[in-house]
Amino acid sequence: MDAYERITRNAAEVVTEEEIEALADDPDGKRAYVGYEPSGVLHIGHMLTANKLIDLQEAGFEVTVLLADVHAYLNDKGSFEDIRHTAERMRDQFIAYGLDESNTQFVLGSDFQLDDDYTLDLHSLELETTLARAERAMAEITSGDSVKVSQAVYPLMQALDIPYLGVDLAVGGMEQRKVHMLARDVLPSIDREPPTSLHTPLIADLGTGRGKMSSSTGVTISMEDSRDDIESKVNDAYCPPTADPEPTDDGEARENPVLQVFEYHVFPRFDTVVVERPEEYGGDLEYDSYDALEAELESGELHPADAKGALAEYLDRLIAPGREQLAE
């Protein structure tokens, strides 16, 4: 796998193609990132754009992760001292689960977010930019009715984040689709680079196959899981025979969650699968890529619930290390 291969594996979208090939042509010693608010305990959500960080250090880059406290303080998400204390644990939780910790710079937004530069620089962000385009920019962070003003600066922070923080490459899921082309439109004016990025999927509701996964509402995986916890979810997942499930009786698309979590999580960690069934059920199974274990699914070759099985097992060992960094 050449480097463009593997910084664009799994990726839903790249912005722009042009970019992302010069980045690969010479990806030693560029830099990407991405930020997170600090919440606690890493999730499935996490665990998607970490893998994708992962992808880019053994493609050469370096990686910063910007822990958000001021964003998260914005959000609404507690106290300072609180939010600082949950930025470490889940930094540890990062190396836990497999980032580089001689090639990662965890940052916190503190750090220079209250300084004056970037205070005008983001006043002057402010005069550019209009409430309805930031209210476009930050409506996946919007809970309730009534949207506030620190709200509307929440986005052109994390526009302005990027170039503060000296990146070559913005990463982030889908649903930051918009801050990046906030980024992209409003940056110019202010003398710096439009950013490129890269957009990992989003992954359906694990117990319906709708909407996204999501660790406020409906059915998620964490560190905190237990082996038990996790098979437990594992085996109340939506998994159709296929990876295309027709959608619900309003016309609600659907995916298999199952076989998602196997393409974005488990196939970029492990060479190899093996789904464990008994000699008289045919006996193991063995799958070196994602594309052979869909078309046994769909060919019936592969049972459901044997996939779930594998999947439960292949969690957990991703998981493990971070539940044993908690428990410490």
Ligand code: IYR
The other form holds:
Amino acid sequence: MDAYERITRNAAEVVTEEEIEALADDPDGKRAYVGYEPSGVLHIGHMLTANKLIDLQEAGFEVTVLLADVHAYLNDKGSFEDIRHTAERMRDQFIAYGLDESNTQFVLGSDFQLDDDYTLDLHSLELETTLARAERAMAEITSGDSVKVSQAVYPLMQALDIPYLGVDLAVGGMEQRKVHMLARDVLPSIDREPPTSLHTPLIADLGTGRGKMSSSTGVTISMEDSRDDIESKVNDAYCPPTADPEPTDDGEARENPVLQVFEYHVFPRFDTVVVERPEEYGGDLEYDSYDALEAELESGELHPADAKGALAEYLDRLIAPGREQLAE
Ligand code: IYR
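Target state, the form predicted together with the ligand; input state, the form predicted on its own:
What follows is the whole complex; the chain from before opens it.
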């Protein structure tokens, strides 16, 4: 797999392709980052963008993980002290998950976001941005009904993080795309380059295949889960024998979340996936690509129950190091 393929595999969107091609031509010494609001323990949503950071490290990039303590505070996630404490725990979790420690820089937002220069640049961006635009950028990030001033400041700070961290590529889930588009529009007003970004897909709720998997509602998988927890969540997952399930009766789109987790979590980290089956049911199956597994689920060769058994096994392998680290 060449650098461009590794950088862009499983991405829902890159902005822009030409800019990513230029980075892929000479990735050594280039820097990519993801920002995370410290909250709870690492869960499957964090793991999706972390997989992309691992791809980028393998392609030659250096990586920054921003533990966005000030952003979490602006997003009403608790006291600043508690947030800082959570941030420290998250760092160790990312390493346990598989980020290359020798090549990952962890930065707290408060290490630079409270400096004079940053604050003045932030105020310049505030002058350049309408409240309506800032609010739109946050639509997929906050859940509160009433919009607070903090939520208008938040995306502008996220935009400003890119030049202040000196990164060449901003990575995030699709829910971050409007913030990155705002950054492209507004950063030139303070003589900064419009940033390049890459967005990972959103995965549907494991139980229903609808909407998006979220740590606050529905079922999620986290580093705190025991093997039994994982098995029971995966067993209860929605898994019709197709990658394109019918919409619900009221017209809501549905995905197959079991296949999505294989595609975005398992195959990026394992070269082959073995589905264990007793001899009388045909014996073990082995897949060396996501497409091969999807095709056999669709043809009926692979039964959803067997697919789920294998998914629980591989998710457990991904989570075990973080679970052990939490127990220390
Ligand atoms: N908005 C992110 C957190 C975040 C991301 C980046 I990239 C930043 O520079 C700052 C914060 C979230 O929703 O978790």
